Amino acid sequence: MSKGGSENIKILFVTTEIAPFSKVGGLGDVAGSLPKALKKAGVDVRVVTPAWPGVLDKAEALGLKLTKVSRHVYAAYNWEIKQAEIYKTEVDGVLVYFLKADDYNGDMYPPQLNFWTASPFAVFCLQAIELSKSINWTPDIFHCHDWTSAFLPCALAWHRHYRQTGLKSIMTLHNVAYQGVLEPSPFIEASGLEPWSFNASTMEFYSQVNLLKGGIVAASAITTVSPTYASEIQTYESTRELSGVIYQQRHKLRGILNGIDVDYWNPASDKLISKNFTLSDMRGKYQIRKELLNKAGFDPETQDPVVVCVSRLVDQKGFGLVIDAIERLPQMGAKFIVLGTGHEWIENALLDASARHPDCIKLFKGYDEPLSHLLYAGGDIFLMPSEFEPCGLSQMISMRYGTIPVAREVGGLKDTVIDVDNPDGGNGFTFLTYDTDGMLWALGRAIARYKDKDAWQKIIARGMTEDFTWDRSAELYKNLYQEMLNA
């Protein structure tokens, strides 16, 4: 393509999860739908990923027609040729390439980082640059998720061979706490990584290999997954010793609002929902909630507010918070149903709360895509108190349900949930200070406002019509695109 124009852009996506194949967290999400807005903006957007256990499979049963590409693609590590077969289908109209090979039959995310467990991500980030070999198409940015593909731009800044390319690269940060790091020996060598590229500047970290360092100093354009993620990065309160490193690259920065699928977060086409249901016509979201309340045993009757958490149950996500509150829930006039799972100290906690207070609080523990969206669409209030939040995703899904976020103001969640009581008006309630009584204080007005029907009726309108497509989000990536290869 030419500079000038924004014509045909040609976008790889090199992700090690994309939903509805591989998902494990957000980034599964982002992958699976940020394309397919990319393609409507006008981008040649293409994604390639691992053929992990069970994904070729996954995408059979949906029905989606798979191809075998003639060709292999093949790349040098560790001194010997490392070669996946390549399977190609078509999602909403974006070709995604699967690489299959016995690299990819492991672990997508190993409990222990070291230099066997690395070798697959490495091997996957080469191999998506030798891709273009075996299609007869080739990208002009590189665009990386996370630790498990930022060994690609290290390659594209450090390789013997493939530093001499000028190929152009971008690193989304979906969650700066994941890093990957591991000894130095024998991973330089064997990645075929040049021996100064192991130094303080690049991607040596208090003496190990820092991979998601080593693609934020590599890369040739950053972004993250919200403007005030972007900033909380920047401090050491955030970010710890890495804050350092992002603060010297900030010139290349920038946050960009994550959206969300809504075709398939649609309260009126929901296929995993009994009764659909619009702004207009609420009818089906308290036939729901009636479901959602015999299910979890409780009333269904009740005239007290329906709060609801879909999340995974680890520290980040507030749960300290919530556990030590969990004696004062009873005594707050509403219903507690919370769907996840996560560390076994939160786990046994919530089920020990759910056994000794059965008429209010509930744990459904596990994951389960359905009643993940009877909790969206039944709820009336969604807890999210997260300790930090890049984007979030869960705060836009329970809105466009016509459920009312119950946030801290940290990452994602500041940029989307704002308070009713600023003066133009909000879609929820906030609390700034990761402390309970600030969790219990945005909690306890939620639950008194509720009894205002006229009022919460507005809220609801609020967050139903907000905007959050990934339409907007296209767009300032395509322009960021553009400017990368103007430069």
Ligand code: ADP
The other form holds:
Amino acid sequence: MSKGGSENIKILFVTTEIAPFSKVGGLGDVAGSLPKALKKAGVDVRVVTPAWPGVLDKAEALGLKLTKVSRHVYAAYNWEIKQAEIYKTEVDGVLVYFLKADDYNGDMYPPQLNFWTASPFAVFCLQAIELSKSINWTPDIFHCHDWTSAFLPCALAWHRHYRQTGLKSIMTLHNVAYQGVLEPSPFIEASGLEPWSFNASTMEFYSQVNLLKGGIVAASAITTVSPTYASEIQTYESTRELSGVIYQQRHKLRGILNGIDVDYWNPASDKLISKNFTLSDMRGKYQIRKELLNKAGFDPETQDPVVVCVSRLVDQKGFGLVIDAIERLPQMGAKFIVLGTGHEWIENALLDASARHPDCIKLFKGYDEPLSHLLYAGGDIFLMPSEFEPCGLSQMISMRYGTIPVAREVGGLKDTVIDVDNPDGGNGFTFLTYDTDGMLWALGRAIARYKDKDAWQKIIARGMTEDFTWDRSAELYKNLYQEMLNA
Ligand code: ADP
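Requested next: the structure of the form predicted in complex with the ligand (the form predicted alone having been shown above).
Below, the chain from earlier opens the complete complex, with every other chain and molecule after it.
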């Protein structure tokens, strides 16, 4: 244990997704890049994650050496002993443990949560607690992420086997809108929680189990992924009623801004784009821009700015505004290219619009990592009009590739995108209120400014030189771990 000194604090990241093996969204990016920065800051951090279908193959395809740990991990759940094989690999100096078992053979995230679909997540948390017995390494703190690992702090507080172990956990909230809500029966009994732990001051929520609420109440500390979101979630409706609970627990809440993996997201060395570029030599960007326009079926020589968007197609990301404005977009003097997948109504509305306006609106439907790089690198403007945004990584990635964000002033967007019309200048175009006219006003300003090549190049320069590394945030996490150990 590392009480007192600051070196070699032992942290186990408990996460159900991690780039580049099982990324679904920002959580995957964070789990893939923050440990690397923590390691650099002197923290002994390791990661445990389920070996979802295809994950081990992906690790092998990436040329990583997978070693099977000689012991399995065992945990009691639903009156059975649940066991998993442990495979370990090292990614940029960080040890990652993959747990392989039938429990993790289904879809990563179930559309409906019930006892059966929630069980893999509970089993995973119990196996994460038990892992130390098999790997000869015991963490000082379990660092959990979102509802999918929120059962771990609950177990440390209320499970009949673990509640007196004194083990500590920290819960990071990447998106409070997803909470892991299910019927209490038979979950409470089967999971091993003490029956009295199901009450309004713990994990009960309108007669249901709310795993995230339990994690928030039970964890020793809570962080969220930007300072603005940390204050918004104490009052804001995007928490789906959890704001009261978070307000009550605010004494242990901190907002620590996410960074991005600047080695991976680097236009100077990115292997997924056809030509690399830097701020002092942008020729590569303009070539990629042509490639992108070609691929979208647009005129590659167009002088109109290329507005891009890489996103889950869900309400949270502001597609209500985009769809509402869709018939006004073709008159704006820009090309619009979206890459994403998600709600059918959004996909259909975008597909219909691209059929009506084949020379200026295009949807690439799907999740496609290489194509996302083409959009980040080939775009001029990145549209991100989110209704709420815990941190958001896409705006930071786009700035790194010289693609200027148009974003709503909310959550982490407010902490990272500064309007260019501020007295001190800025790196993007912002609007405050969640409405269509506000979005079009900010977008209109960006499109008009694009024509002023000198002004535009200055904005690009500011974005491309912003510090989005994890270094500062890794120090803040490290300080928090140390405070928790000294408490
Ligand atoms: P969220 O986690 O809410 O989805 P973030 O902005 O924090 O949003 O992170 C999104 C991450 O997922 C970024 O790395 C983005 O490039 C990636 N992403 C989102 N949609 C797609 C897609 N359709 N194809 C490829 N990457 C995507």
